[in-house]
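What follows is one chain in structure tokens, specifically the form predicted on its own.
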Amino acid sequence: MSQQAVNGVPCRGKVLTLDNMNPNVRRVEYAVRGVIVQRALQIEKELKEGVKKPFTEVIKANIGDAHAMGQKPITFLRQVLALCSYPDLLEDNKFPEDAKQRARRILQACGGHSIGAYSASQGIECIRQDVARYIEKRDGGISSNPDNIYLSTGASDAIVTMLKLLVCGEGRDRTGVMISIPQYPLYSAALADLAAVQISYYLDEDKCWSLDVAELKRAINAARQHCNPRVLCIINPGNPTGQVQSRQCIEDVIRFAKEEHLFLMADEVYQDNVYAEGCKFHSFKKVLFEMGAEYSSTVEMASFHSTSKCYMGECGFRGGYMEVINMDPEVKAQLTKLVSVRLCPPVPGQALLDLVVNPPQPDEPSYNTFMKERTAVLAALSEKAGLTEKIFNTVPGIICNPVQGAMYTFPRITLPQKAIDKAKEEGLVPDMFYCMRLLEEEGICLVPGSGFGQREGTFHFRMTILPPTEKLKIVLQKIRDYHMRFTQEFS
């Protein structure tokens, strides 16, 4: 680099450049907030500045952000958080007594009785006790120990922390982590950052994105040639694919993990989002313990939940937890050390999590309103899941599996060869080209399937089903019209 002198002082280049920065960070990609979203934000600015477009607003259907899409917060959750944030309101008679009791209990557990104080690194103890009770109730009485619960900054933070503990080795001994394709890009991004080896196993689109153990075996055997497979990650209900795993499938996965000596990571943040007839959420922990001591005393597992999804949709509070099972006590001490470096998860997020795992009970004043709001949110999502599948499947060239759970659809799109050639010419992946055009022409922001991984030669997009029903109908209609137009233009 030339060192031009300015006033006799030699100018050197930047200390930190693309060439000398951490190469792992450069390899990280995160499609959910990638190039297309940056363009969507630019277009929003242009609209504000009065630039004429064929639409008046950008509809961001790229991310599962319920409140940004107009979902109303659950009253009870916000009442208690308001009381915790501003305890003077405890004197106000507008707030129901059960909300005040919850707030007092949480504040009592905080340093200086303020949610502005740090908490213990693993999370506030009485909240971890409530999480353990919630898990026990959910799993039909299988015991849960608060010492195995770690509160976290959303589920993402706990997932990355767990991966950090698991990754080691060099070259062919480097840790391999099995993730589903299509996958949620948090996983591929974290693995790139940690320089771990991604082992892709494909979900079966023709069988409603189901997971097949034969495919897990194929993937692990191929990977053994170049890494040391140690971890299996499962997302259930699925993101971006919206499938809900059957109990049989979960048993098969647990058997596979035991046979192959793998650490299981069960991402269960959509556990309340199950819509399809005949589908039911089974937690990995419950199935593990019902399979008997041969499994429940040996298979090492971490499972994750969050306040960001389900009926709450409280993404901004960054609340979540992880439960670890059968972890070596010495490793657990290292995990506790690792989380302590970050001081603690956000305390308002911990408070919110407490209300999710300890909601109003039938004999409490807030119960009826809470249940009414919760039921309404989940019923609307269920209706929108059915609507999305139905409308997409009327479009020639779009095939959409049933949205059994979670809050996304991942339809397959057929693109004409001319469009694929045009995309290559512009240096874009074909489904990115398709989604970019949709954004420019209709103001709808989706994420191309290539951002999640997909089988070679297939194209998809991920769309959230969160917009209000009337707006969702418009979005689906616009995508329908656009797809027909696009296909015609490039035929």
The other form holds:
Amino acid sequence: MSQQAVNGVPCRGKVLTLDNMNPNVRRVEYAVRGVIVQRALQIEKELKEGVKKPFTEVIKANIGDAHAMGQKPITFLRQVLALCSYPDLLEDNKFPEDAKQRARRILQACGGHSIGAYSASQGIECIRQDVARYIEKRDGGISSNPDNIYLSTGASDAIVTMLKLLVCGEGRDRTGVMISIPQYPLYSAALADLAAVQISYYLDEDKCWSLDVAELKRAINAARQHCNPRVLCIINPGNPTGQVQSRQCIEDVIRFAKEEHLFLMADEVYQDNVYAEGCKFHSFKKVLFEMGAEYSSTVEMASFHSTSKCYMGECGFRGGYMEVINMDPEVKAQLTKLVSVRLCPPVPGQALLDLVVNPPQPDEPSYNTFMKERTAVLAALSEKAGLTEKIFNTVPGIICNPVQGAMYTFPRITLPQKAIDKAKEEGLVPDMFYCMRLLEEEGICLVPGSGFGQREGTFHFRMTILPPTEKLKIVLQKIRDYHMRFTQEFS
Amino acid sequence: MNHGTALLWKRRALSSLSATRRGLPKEKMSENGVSSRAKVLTIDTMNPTVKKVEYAVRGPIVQRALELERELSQGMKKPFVEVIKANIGDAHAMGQQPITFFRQVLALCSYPELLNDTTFPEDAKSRARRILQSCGGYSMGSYSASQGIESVRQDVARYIERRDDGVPCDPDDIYLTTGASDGIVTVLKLLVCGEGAARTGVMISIPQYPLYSAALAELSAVQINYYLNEETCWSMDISELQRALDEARRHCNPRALCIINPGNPTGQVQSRQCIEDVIRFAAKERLFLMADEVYQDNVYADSCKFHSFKKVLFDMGPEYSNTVELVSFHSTSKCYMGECGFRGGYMEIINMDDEVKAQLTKLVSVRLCPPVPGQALMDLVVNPPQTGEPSYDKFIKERTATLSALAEKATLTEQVLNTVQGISCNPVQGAMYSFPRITIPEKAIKEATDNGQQPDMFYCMKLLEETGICLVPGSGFGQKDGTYHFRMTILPPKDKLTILLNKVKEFHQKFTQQYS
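Could you please show the structure of the form predicted in complex with the partner chain, as a counterpart to the form predicted on its own just displayed?
All chains and molecules follow, beginning with the one already shown.
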């Protein structure tokens, strides 16, 4: 194991090397913060150092980070967080009474009345109660038990925890997990890390990324040859595709999960981000219960929500929760035990979630400002969703499905054969080649579709709709110009 | 082949699969003879490694304590009026006050309108502005870089350099984390691989903080126990490390050595000589060193001093400082801050292979970033008010008060417990816990064993039911066979702690009498 050093003195290899590290970790990829973003950061550094570029700033349209793109936090939420952080401010008459009252309530639920205390591992009890009430209100009164609510460090944390519980077996009995293609690459990363089998089911691009049960069936039947399918993951509204599944579709998925004996994981972090006329968010839980006891008392499900998206955009706080339905009590005890090892989710994130599920009411002082801010954020997103679809569809060689919801567009791009060949020469996947050039020429950072999965032979990119409208217009125009230039160059 | 034939082949192929693999539910007969389906996810079909995970600090005794609290709040009569949770290192929950400066800056960062408020000191505002300037859109609500906000990592590096008398620290070797636990689990994840006799073995002290045993169980790593020496105040002995390692080599591939200094649950502060010996041992035996130093400011005993593993490593010269792979961990949860709920922490990576480091960077990117409020808090911990700044005096006053209160309570604890026949308490040199040894009468051991309980769990449960005091039995941390301990925090305020200690004393005497 020794290597020759430069001066002839034998030196030993390291204890921890690429060859002897955990091989599962090597298989993990996460394109949203992958190679192209690393290059974008490098370029930003170069710009700062005064290197001349064809652009003056890098626009990071790769990640669903609303505040980074200029979206403002909701005043009420931040007032309460400030009060919780520094309770002396409860004496300050600048703060409205409803903010103070919520802060007091949160602090009373904290050990030593401090957000610096560990909370219960499942999350602060009164917050879980508030979450349950929120779910009940959202779902037309279907009851939610606070004991089925687990607060988490962002939705990602809960998703990974559930997958961890589910994945087991060896060889051909290894757990298989169904996930959409395209998908948010947390799923593929987690499955690689856990050495689970990823079972891809294709969304239908021609039908605005809708889900087809026939495709689910095809995927599961093929998968049964080599693994033990046990889980079905669905992201609704979709990431990266933005589709908002119809109620019928959700029923079909639930029926499929029951027939095929699958644990359902419903990622609903974009539940407030619905823009298209004719689209509506239907929570999996609500649909499940409306299908009657045959389903609602049997189908095992976990649904996930977060403080990072919707109108809040509070990504940095890492707030989230999951609701577990029909979980075996013994497994639930294991889940509770598992989350206790990491003590608790960040308390500021828990506090934030409490405000999200328990916002100002019509008779409260902060209500008007709150509604105004919330409406403005969602209306802006809606406008930008429409604008994005429109502009991209004016570009020959770009086809953009309606952005029905979420925060992204995932247009299909036609790449000339010469470009595909050039990419191959450079050892790059064609849409990465395309996106890298766009970055170098225009300073716009997108994520190639290959990072999310797509049908063989098709190419896409994911772009967020988050920059402010005026900037977004410029970005869209630059991409249009770039695409036409690129097509011309490789024709 | 025609479509019909293909379908037939497919059906045959499927039918040759076991019912389980075809996804068909296992039929169960319920009591009334009607078959009902088993759940998809059951205790038998879940990840088996998760079942092996235990975490005593929040285990069964704490669940019972919470039950008792509920009963009390419902008006049930008990021999006590409150449950005292001396099971967990949660300072604020036990009445310790947050540092004013930190909370002021956090409030300013949360709601920057307050920057116009004249009641906040200028140094707090300047730190808040600096933090906000490094956040996307000047908001703590943005994701940060996955490795952590760059300016915070720079501040952490400077703190480490100051602490270690100028030994250089590269901000690029700093990873901010969601508490120290997050960093520890991430590094273990990188390390653990191999099958059978080549499975990675990880050395950890007995007694240990059970995050380690839990993480190793979950990763199916091999836990290699090395015993701390209770007779010599829980010190480490290289011959014991050697014994443990040599024995482990027969059935696994030992690759990592974990050490907690100051110690949890034992509170010992290792001598400089000991740390050198451990580094030498790790170099010789080719072990990746993990140094958990979250209690680095919690040192009470006059004869003791915190020596950072990094500093000692570099003092030992390039033969070691260029080669030994080391990660050290720190947190905002302990020391004088006690900000557990913020989940702030960092790790410093020394001599890691570049390619592995790239994998580490990739791995942490999947979870996006650690909580930004925790990162901001860490920034303040490593960059506190300086002499001449408006908040300096108050900051030092609060910090000193907290640390000296802890020192006083450390001594008080050792003193009172050592007056009890059958309790033997080592000096609490540092950290936040005492881990006294208790003598349990044979009769009690028998009753415990008959009930399928560990004797020290039996003891602690009785203590809980009779006094409302919640401790964690030593079996939750590991201990030499045939010995029993409990871990108690020294966190309750002095008056309450005094009462607590006396109640434990009375209980022990009664218990010993009862089972004599």
